[in-house]
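Shown next as structure tokens: one chain only, the form predicted on its own.
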Amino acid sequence: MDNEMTLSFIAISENEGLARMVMTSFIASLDPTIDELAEFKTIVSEAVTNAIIHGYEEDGEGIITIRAKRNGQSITMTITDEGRGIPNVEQAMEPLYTSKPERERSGMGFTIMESFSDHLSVWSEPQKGTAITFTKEFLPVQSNFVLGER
């Protein structure tokens, strides 16, 4: 493991941006492409938003914890909450499924997270919480610059 960090914050919507900013800083040394960066930020945003809206139902009192590890060009991150949990993870991961249709949610969060990550797993237990773990591989930086040549 090259680096590791943990971030905990109150489950309020303004902290979704904080999570994206901190986690983006954590991967900066990998020099991600613009596409990799956008995908990574989207995964973090979707997972944190799910915890705020679905896990804690926007009560403003729960805590979300992100644990991230960098190993070479790979990042593994787990976003956890101790909220209400997901009764049926398989159903929740189906495209277009939403437990809050009245909120005009698209039901695409897990689908998006899966498509932008190299591996995604979800653990959840009703009334105990949810943990979303994903791994994303970043392409190594390639340079065409040769020292001494112009």
Given for the second form:
Amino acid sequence: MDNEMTLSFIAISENEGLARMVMTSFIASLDPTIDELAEFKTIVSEAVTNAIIHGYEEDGEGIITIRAKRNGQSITMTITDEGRGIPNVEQAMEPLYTSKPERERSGMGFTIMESFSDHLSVWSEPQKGTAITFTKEFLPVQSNFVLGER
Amino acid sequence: MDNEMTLSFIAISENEGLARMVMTSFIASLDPTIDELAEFKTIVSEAVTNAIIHGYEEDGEGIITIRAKRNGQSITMTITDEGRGIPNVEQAMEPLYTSKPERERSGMGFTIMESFSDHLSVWSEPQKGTAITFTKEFLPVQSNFVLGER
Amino acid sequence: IGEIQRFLRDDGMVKVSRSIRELSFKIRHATDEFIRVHERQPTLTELAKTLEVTMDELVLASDALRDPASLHEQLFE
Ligand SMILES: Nc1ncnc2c1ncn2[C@@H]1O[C@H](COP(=O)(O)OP(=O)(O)O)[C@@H](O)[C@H]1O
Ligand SMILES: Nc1ncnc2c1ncn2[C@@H]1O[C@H](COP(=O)(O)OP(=O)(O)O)[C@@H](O)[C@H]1O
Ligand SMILES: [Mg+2]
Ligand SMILES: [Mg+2]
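Could you drop in the structure for the form predicted together with another copy of the chain? We only have the form predicted on its own so far.
Next comes the full complex, and the chain you just saw is listed first.
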């Protein structure tokens, strides 16, 4: 294990930005490209938003925990809430499925998270909570770039 | 309590930067000035460096925990290690005192932390660890001019 | 105006949020320029060097560049 951290915060939308920044900072040493970083932050945002909106139904009290490990060029991250849980995970992960159509959710969160990560697994139990684990590989850029030259 | 978070990480020097970024991000909603932010980050750096170098003597294994709360314009933050502890806190806090003169430490860490914070308290017990609690107020700038006018 | 800005800057009274906005604009520009010249995405280190800013400043400002442009294209188009 190269490095490891845990962050817990109140499930309020202001902290979605906090989670994104913390994770950016945690992976900065892997020197990601701007696109890799954007993908990674999107995963974090989608998972944290789900915990706030679906897990805790915006009660403003629940706690979200992010555990992250770096192993070489690979980041594994688990985002946990102790909220309502998901009764049918398979259905929840279908593209366009949302349990809150009235909130104009796109139902694309899981699809986006899957497409931007190299591995994703979901644990959930109704009334216990949800834990989503991602792995993302950051390939080293074949950097032939020297400042001021080509 | 307006907001609250906890961050834990391995006591390695790379994570001093992580701690600084996380705390920067946590106080972003207070819209600090560049000076306020610089002071705040210096407090975080000094406390985390002390935990790494003195608390865990750079064993690369110990865990440092930062708990932070925002209450209006005020941030209270506790930085905890479970390392060697400080036998004589009063002496440790004296300007220029350092237990590691051979490492070319300045002995000014506590003095800097005190001068940049509005309140500081230290709990420590030998072989148990150290917890340093700071409060810093971020005064809203009485901005009575708009840039480009006076 | 330049005088006032310099005074503010030296005085440290400038809001961080303001300098972040300025930097995020520069990041966008530098990224486009890098892609044009090198035909690939820059990394954070390459951008920090190009813009002569610290990694911390870059990480902070890069959050203003949310939503990869490719996101919508990849998923919805
Ligand atoms: N953390 C969570 N806790 C409870 N339910 C969740 C959680 N995350 C996702 N879900 C369920 O999975 C569904 C699909 O999620 P997602 O694909 O992100 O779409 P959306 O958020 O737009 O509804 C949600 O509508 C919700 O029912
Ligand atoms: N977290 C800590 N654990 C153990 N000892 C500490 C800790 N923080 C400070 N100390 C002690 O207090 C002394 C003074 O700290 P400081 O003012 O930061 O000076 P310096 O770090 O330059 O030695 C240190 O030399 C060390 O003996
Ligand atoms: Mg969603
Ligand atoms: Mg010190």
